[in-house]
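Single chain ahead, written as structure tokens, the form predicted alone.
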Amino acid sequence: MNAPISTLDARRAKAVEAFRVKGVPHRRVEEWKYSDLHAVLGADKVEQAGAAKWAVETLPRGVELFDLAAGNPPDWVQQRLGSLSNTGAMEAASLAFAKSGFALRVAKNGSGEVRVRFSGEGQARVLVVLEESAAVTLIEEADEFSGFQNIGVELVLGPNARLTQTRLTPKADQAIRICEIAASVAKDAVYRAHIADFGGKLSRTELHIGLDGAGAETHLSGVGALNDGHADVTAHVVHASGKTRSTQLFKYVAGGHARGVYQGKVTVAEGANGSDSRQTAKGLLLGNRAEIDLKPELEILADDVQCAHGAAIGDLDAESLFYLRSRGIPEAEARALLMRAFIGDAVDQIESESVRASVWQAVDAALEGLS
């Protein structure tokens, strides 16, 4: 007699066919008309990618820790892995496919700081628990490398939960680098997260969020400061219920071949009155091969909210260059001066001092080939 198959083995066995089905993402599939990843990536290379390696780094005590890879998953990892699924291909291809990954639960009222480190090529899934009150700050920083990774998270937030994660990617040429984040945040929780892209040959974040419960809060951020590099961030927030917010600040600038993505959709429930979201992205061109693509958008099914986008992209203002020239600051810095100041009130949402340092340290390494 067969043992009946496992809800998460369920999961995993529907992940694989909605692969199939969707393939690999190409520029006519709406979300991934800017980044074709298809023509730089076939299907056999997502389902052979092997494992990405990962380290958590720092672990604070009472924090709960399951390697994925060591099979006989705990009841709290078969409920929670694979239930925020987005229907995505590539979040379906990392459920499917990956062959690592942990799972971090953090208790009531818990707290702490966690560091990831991911590197190499092929698939992790994560998963994150918060329990009812925890607050965790998780870090999460990337190897340069070569290749294909595709790594699948998804955090689950209890009632009155804070989270604060930060993704730092530094550039790497030629990386096809892809993470999709799924998240759920409940009743007066509130996510923070904050993007800081340096571009690969091809590198996407995708964020999907769902304001599930009255008070939820999400503020979404980031910055890319890109040569010769792709980097896309594409967000789509829900506001599932009532009197809940989010906000939305992504800062590019672009030059040499770079091309610098985002797109933020913001979709207010029928119902989901008093709900508050803002929107703005805007991009700094410095090359006429470079390009940004800025498409935020709102979808909304109630009455009573106040929701606002906007988008701008240009070049630097050529009479503040002219009057920090004119103070006997050589060209080059003045131009790093101004770029930096573009970007600096999205690396400013950053509320970890010492996270936010190595940001701007990252920022302005980018900045030096681009002035």
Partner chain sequence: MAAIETREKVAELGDKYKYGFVTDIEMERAPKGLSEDTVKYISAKKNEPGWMLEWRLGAFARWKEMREPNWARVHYPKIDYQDAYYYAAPKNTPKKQSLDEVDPKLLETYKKLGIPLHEQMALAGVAVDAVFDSVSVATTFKDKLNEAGVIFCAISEAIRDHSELVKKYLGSVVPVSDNFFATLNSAVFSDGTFVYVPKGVRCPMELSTYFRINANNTGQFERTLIIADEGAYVSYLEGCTAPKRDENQLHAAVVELIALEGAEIKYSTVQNWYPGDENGLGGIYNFVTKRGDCRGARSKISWTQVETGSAITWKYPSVILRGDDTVGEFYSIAIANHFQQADTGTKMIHLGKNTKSRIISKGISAGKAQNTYRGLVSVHPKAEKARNYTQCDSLLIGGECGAHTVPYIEARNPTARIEHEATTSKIAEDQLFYCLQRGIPQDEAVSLIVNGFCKEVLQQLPMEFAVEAQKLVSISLEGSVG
Given for the second form:
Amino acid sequence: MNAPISTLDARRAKAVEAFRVKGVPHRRVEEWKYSDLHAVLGADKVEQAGAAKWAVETLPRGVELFDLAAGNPPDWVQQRLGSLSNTGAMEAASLAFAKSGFALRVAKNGSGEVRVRFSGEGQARVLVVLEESAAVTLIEEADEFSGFQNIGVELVLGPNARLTQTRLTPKADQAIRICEIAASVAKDAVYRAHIADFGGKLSRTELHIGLDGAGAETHLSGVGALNDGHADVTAHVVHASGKTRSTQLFKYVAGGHARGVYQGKVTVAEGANGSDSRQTAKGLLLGNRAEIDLKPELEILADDVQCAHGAAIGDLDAESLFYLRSRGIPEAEARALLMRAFIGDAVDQIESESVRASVWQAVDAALEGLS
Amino acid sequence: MAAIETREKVAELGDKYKYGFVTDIEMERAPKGLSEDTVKYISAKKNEPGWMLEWRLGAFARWKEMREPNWARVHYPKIDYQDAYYYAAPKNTPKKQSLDEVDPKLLETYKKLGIPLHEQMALAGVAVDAVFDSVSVATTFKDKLNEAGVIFCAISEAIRDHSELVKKYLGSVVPVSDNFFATLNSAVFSDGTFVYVPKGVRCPMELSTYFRINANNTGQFERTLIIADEGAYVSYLEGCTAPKRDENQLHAAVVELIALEGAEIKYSTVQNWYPGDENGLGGIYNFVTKRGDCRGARSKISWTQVETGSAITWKYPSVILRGDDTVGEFYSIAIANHFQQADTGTKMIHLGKNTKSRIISKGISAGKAQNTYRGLVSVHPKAEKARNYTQCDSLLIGGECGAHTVPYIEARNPTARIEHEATTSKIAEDQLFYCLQRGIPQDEAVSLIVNGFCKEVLQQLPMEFAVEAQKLVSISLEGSVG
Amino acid sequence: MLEIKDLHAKVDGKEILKGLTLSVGAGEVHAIMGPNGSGKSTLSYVLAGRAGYEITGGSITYKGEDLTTMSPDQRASKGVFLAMQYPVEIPGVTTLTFLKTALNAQRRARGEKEVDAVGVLRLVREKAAAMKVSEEMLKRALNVGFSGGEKKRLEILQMALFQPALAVLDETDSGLDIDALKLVAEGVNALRAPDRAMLVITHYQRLLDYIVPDRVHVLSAGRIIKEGGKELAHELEAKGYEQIIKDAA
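Switching forms now, from the form predicted alone to the form predicted in complex with the partner chain, please provide the structure.
What follows is the entire complex, opening with the chain shown before.
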């Protein structure tokens, strides 16, 4: 572990250096094996990407908002921004070069729903701090656009805090969309995230989650409904403390030339006894030129653990399809029904009804092109 | 608390490596180090034809340009490839007419190893091509195999006597420049086994080779090539042990299997190379490339391995499912105790239609060991209706070891079905208590539970191997629960 | 046979048994009844010597020896058998292999000659018929995929096979339908013998209609609060635990 870097400026300087050393990741970098960013994006594009536009559309009372483009960040921003920075090249880039973004702070026991919209090209940085027992739903939407967008998000969950995040990225064939989420989850806090990705030229959400105190939990889920395009979720959950729990449930449907990627790594650190982790990733491959790549990984360094993962790739069950058709349901409709059923349990992880409805809407639109 | 007890208990295990004796036989060696001259020396010692020397030199040239791989989860000090011998053979290799002419000390070694080389052999129905360091010493049961038309001999012999077959197949599954260790092997392999089972022949007995690294500071680079011609069947067993020495020894083998149309090859390994002592001193570095090619339609290749030895294991027995309707299997038990590091798994490459693969992996970690399963299931666009099932379980004994699972699943055909499941857990306290309550002592209870955990794999081994493997599982873990 | 005096025991740092005293003579069948959380299962695990069940006071004497210093497998070899409420599944280990391993481990510990595979099979078959345990069940992995009734029948089969001097039956009736209950009870009754003591732990009186005890003890909050003959079980059934506990206080 690196010693904490004292100032925001120093963290930024370090990030600049890290990105310049690593450059834009390519497929020979293990973590980017299935998403060759280098093939579609030059390093100069990253450095000169400019500021991504953002808007906080709803903000509960009592939640502090600070625009990072404004000067003189307050202490809580100074201290935390970039403190969860890891060594990933694109995460470093967003810290190093983002000229826009915001920081949110939710006071102890505060709660509410925050809606955020990102639009257009460029980079941005986000910091969300939840103090003890705060509970927030963070809904992130995006507009269609073309070009390159890179957003780095840091989430700091205090003891017993609850953060439920939903990230909805609509289909955008010409978009290169990268998002890195780093979360530190304290004792008894729960972080939930749902990633609904409908594909881009290259679309990737990275999650680095530290379960840092006993009783901490994270529950990740997501869908990739792709009738073309590329969607990648790469998650690394570290059970740094014992008595922690994590679950992951990801579903992909890929047709046309689509490529769905899931890489999920769970680490149970030495001594983190009583950790419990489940991972499920499933893919439905529907196009002759589509591809699904799954890499569920376990790294276990403690013995009193229960960890499991399951992964499966297949096509629609012929028998079920026949059954539905025998009841008079036309093939296309029957296929859509089965695809919805396949994706359903992942979408149902979304708590907000309105978000769930909009994800279903997007799923249905994507499936229409597939059945 | 339990950890300290475990440490104390495992310390006692150091003396239990029963294959740790050294046989004192005068050896003939190539000069130390690795150069073109070493390669020429080995080739000359083997009376090899010119084409073989060219092949080796080509490999050596490639190797010099290559880098040692570093992606596996194994750590070891840098190997000085110039500080080792690449050829060692018992001096005065006799031209054997019968077993009586073999150095009695050598036979004594085999006896200690428990290889039934004499009359027991007939009863056991096993033909053994025993490789003592680099030279094949005694081959039995040639007659019966000859009758069936099966060629089972040292690869050096095959290079001279069956050069057409060797030329056609050698390097056709594991190309010369496949990877660092395989390329090194291609340059300096000293001996190994060659099997050819002709069309339609079911090999009349299980074939078996015991390899043994005896001379000190000697790398062993054996090369195995097995070809099952159309409709043929062969089951091959490989057992490995090495003496106890403080320095690390390198073992970089290459095994190539070719199954033509309708053929089946079953390859079983019980690997018990010296694992090093309880402080991690010594032990074999086992860097092995094993790959099978289901080249013909409806062929089948099945790997079964029980890996309990070696300080470091780096091996991924793989199957290329090239022909339509071919089947690949990988059954593995990997046990790592003390400071052992194992990074092992398989690759199933589905190229043909209706290809099926099955992977059952059981990893057990104890002491301070690190055990990694690393596997790839890849379905190519033309592999219509490919099927894979993978079950990958890890068992942890003690809180200082690690168990890791790294599966890669890549599907590019919509009719493919792939299923992968993995679990990691420790021996359940309630299972242990249940056994104790019925009067079964701790070590025996652990062995019972672990053998149960491994059962699906043990079942794949031929009977006589299964018994040995079960015992090995028990010995490797004795005292590991505090 | 078994003398428990002023036994105190802790689990996870919490005192569960708080001065339990009990005496069971050879040839006797005693029932321990008590509500949930009274310490019934703790008592059975303490007797069997399960790790994590810490004795903090009092004594357990079995056949004149201090039981508390023995490891669980030593106790088993000396004839202490615990029929568990939730028999454990051990995948990959066939039932027959398990029985053979256990039987021979016990015999070895007692300095007796081990029984070969054929001998074990013969012994097991003898006992299996009475408990309606099929050959097919014996070939399956221990308790894996067994129904509740099958698991309990296998426990009693083991009791018959090992011929313990002290059998502790922990909630053997739980999860059994009436037919299975009768079968299990018959199996237990067949094993009643002048040189064998039994401790039947149960929540309900139902089991005691079939295994009629010599003495009944009511356990509450880690102590025996009332003792009596078999009629005490009926009294409990009629009044309920709450009333009996109140009366005793």
